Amino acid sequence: MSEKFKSPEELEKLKEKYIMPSVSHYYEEPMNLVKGDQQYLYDSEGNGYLDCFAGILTNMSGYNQNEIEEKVVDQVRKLKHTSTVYLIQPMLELAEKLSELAPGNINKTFFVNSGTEATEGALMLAKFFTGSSSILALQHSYHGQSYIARGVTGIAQWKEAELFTTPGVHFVPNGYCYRCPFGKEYPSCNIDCARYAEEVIKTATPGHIAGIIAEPIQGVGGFVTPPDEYFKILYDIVKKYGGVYISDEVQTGFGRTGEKTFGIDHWGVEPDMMTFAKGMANGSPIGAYMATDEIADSFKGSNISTFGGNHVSSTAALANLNFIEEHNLVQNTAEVGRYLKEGLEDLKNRHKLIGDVRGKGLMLGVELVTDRDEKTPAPDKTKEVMEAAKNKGLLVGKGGLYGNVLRIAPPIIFDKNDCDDAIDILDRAISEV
């Protein structure tokens, strides 16, 4: 590459000097990623990587996708920003598109800049609508970086101190069958993990709740995917006690899970509200929360967003959603995802380090353990596998309460040849470790 780039070593020195130390990164030997093309990333030294993490499930339709980027560049040249105190045509057209896609009676949108803001806004609206401050959240969940978002996050790593223990938030068991919190086996378990929510409401709240916020498949939690009955039981309990159901679609939205537009659709539940970010605009910063007319109209106060719904991000999101639709990527995700999952299951049969394979579409988790019988988490081995895979040209993410889950979530333009390449590299990386 002819362009002059700083070395990873130079960048690490800048990071250490000028960036807050809480900002961490993957890899003991990080690279300076400078270019993307479809499902590939390239570093400053010209090395290419098959990307199976998509910028944390954000670059949904791949990098440098001309059909999307040309519309974004055109909008940048015309107008980037005015704020919501003025009419913004791209934002309003995007809101119309979201209303067409959304399940049930969800119809109205408020645009923000990130998933964290979307969480904050949705919880505020739920509390205002119900008159309750009691919120249910799931163990192993993750909903963002702010005070309130960390308060509904169920992973100690992301809470750090009592500061992030928010009053009025009550955690209920997630549908983590591989590590059942009740030590039972599905389906004879009677889905007690979901049913326990009623006990929490009756003992830890006034008996009337604002609602629940839940990821259909837990992202940072390690792509935990609950059984078919889980969310329907949870939904019925929440409605019984006056709450609204908020589906956090930040990572599962817009076809990521295959066959369905939104993750919650797989469980036959129509939420009252949804939150979005990440993959909606294929890399441009955006967030949003949606609600039914009844819930949205309950808040009569003034509300603005300086950058939310700006011309460029709204244009990017609308172009991306149209691209996904026009290229039938939701169905592609289902077919390619099944193929990739079969390949991962085959790796599990050949490598004792793999304890569990789970997920839907192109949102797949591979949990690594040192002992299958004891299910002993293997966080150190997980880091080593990631490092080995990177050195062989494959990027994957990690997550889970113990940091022992490989998160595999490539751009949804992936094909079966890409899957073969990814499986081959993972096979060699795990063998090496």
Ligand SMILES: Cc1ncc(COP(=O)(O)O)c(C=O)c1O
The other form holds:
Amino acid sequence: MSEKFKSPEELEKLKEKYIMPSVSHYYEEPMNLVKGDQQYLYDSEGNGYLDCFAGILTNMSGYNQNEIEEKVVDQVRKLKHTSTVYLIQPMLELAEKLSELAPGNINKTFFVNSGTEATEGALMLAKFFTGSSSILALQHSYHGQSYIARGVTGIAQWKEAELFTTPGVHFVPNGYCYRCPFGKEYPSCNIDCARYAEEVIKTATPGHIAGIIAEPIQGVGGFVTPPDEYFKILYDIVKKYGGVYISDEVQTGFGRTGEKTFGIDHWGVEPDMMTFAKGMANGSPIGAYMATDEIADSFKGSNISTFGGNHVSSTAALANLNFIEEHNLVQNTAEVGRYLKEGLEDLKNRHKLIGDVRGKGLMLGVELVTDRDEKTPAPDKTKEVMEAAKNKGLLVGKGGLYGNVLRIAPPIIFDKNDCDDAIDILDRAISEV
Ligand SMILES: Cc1ncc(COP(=O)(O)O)c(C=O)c1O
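In place of the form predicted on its own, output the structure of the form predicted together with the named molecule.
What follows is the whole complex; the chain from before opens it.
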């Protein structure tokens, strides 16, 4: 490569000096990633990596995807930003597209720049609509890094200080069968994890709630995927107590989970609101929240996000959603995801380090444990597997309360050959560790 790139060591020094220490990065020996092409990333030394993390589930349709990038570059050259005090054609066309895709009466959108802002806005609207400030959130959830978004986040690592506890937020159990907090087994458990929400509402709230915010598959929480009945039970409880159901689709949206457009569609639940970010614009910064007409129209006050709905991000999102549709990527995700999951299950049969394999589509979690009977989390081994995989040319992510879950979420253009390559490298990385 002809450009003059800084070495990873030089970049680490800059980072240490100028970036707040709360920002951590993967790998003992990190790389300077300088180029992406389809499902591959390349570092400044020219090493290539098969990418199974997609910039935290963001580069959804692959890097340097001509059909998308040409439209983005063209828009950058024409006009980047005016703000919503003017009419923005790409934003309005995107909003129309979202309304076509969204379930039920969810038709109206407010555009922001990140998932965190989408969480904030959705919660504000739910509270406004219901006149209640009691919000339910799931244990092991992640909804962003601002004050309120951390308040509804249920992972200790992101709470840090008592300060990040938001009044009015009540946590209810997630559907984490591998580590059931009730010590029960599915299906004889009666899905008590979902039913417990009613106890929380009856004991910790005035008896009516603003609603719940929940990820269909918990991303940062380690791709925790609840049993089939879980969300329907939770939904009915939320409705019984007057709340709105907010599905956080920041990681699960737009086909990531295969077969369905949105994660929550797998559970037969029609939410009242949804939040988006990450993969929506294939790497351009964007966020949005949507609501039913009734909820959206209830708020007649003023609202503006200066960059929300800007020409470039909106163009990128529209091009990306069309690309996903035109290339049948939701179905591809289902098929290739099934194949990849089989490969991971096979690894589980051969490596005792793997305690659980879960997820849907191309959002697959591999939980690592040092003792299968005790389910002892293996965070150090997880780091070692990631490092070894990286050295062999494969990037995977990490998550979970204990930092012991490999998160496998490649661009959804992945094919079966890519899966074979990924499984082969993971196999060798785990054997080495
Ligand atoms: C499910 C979910 N919601 C919200 C967010 C926050 O998004 P952002 O980092 O764009 O603010 C994230 C980020 O990881 C997420 O995974």
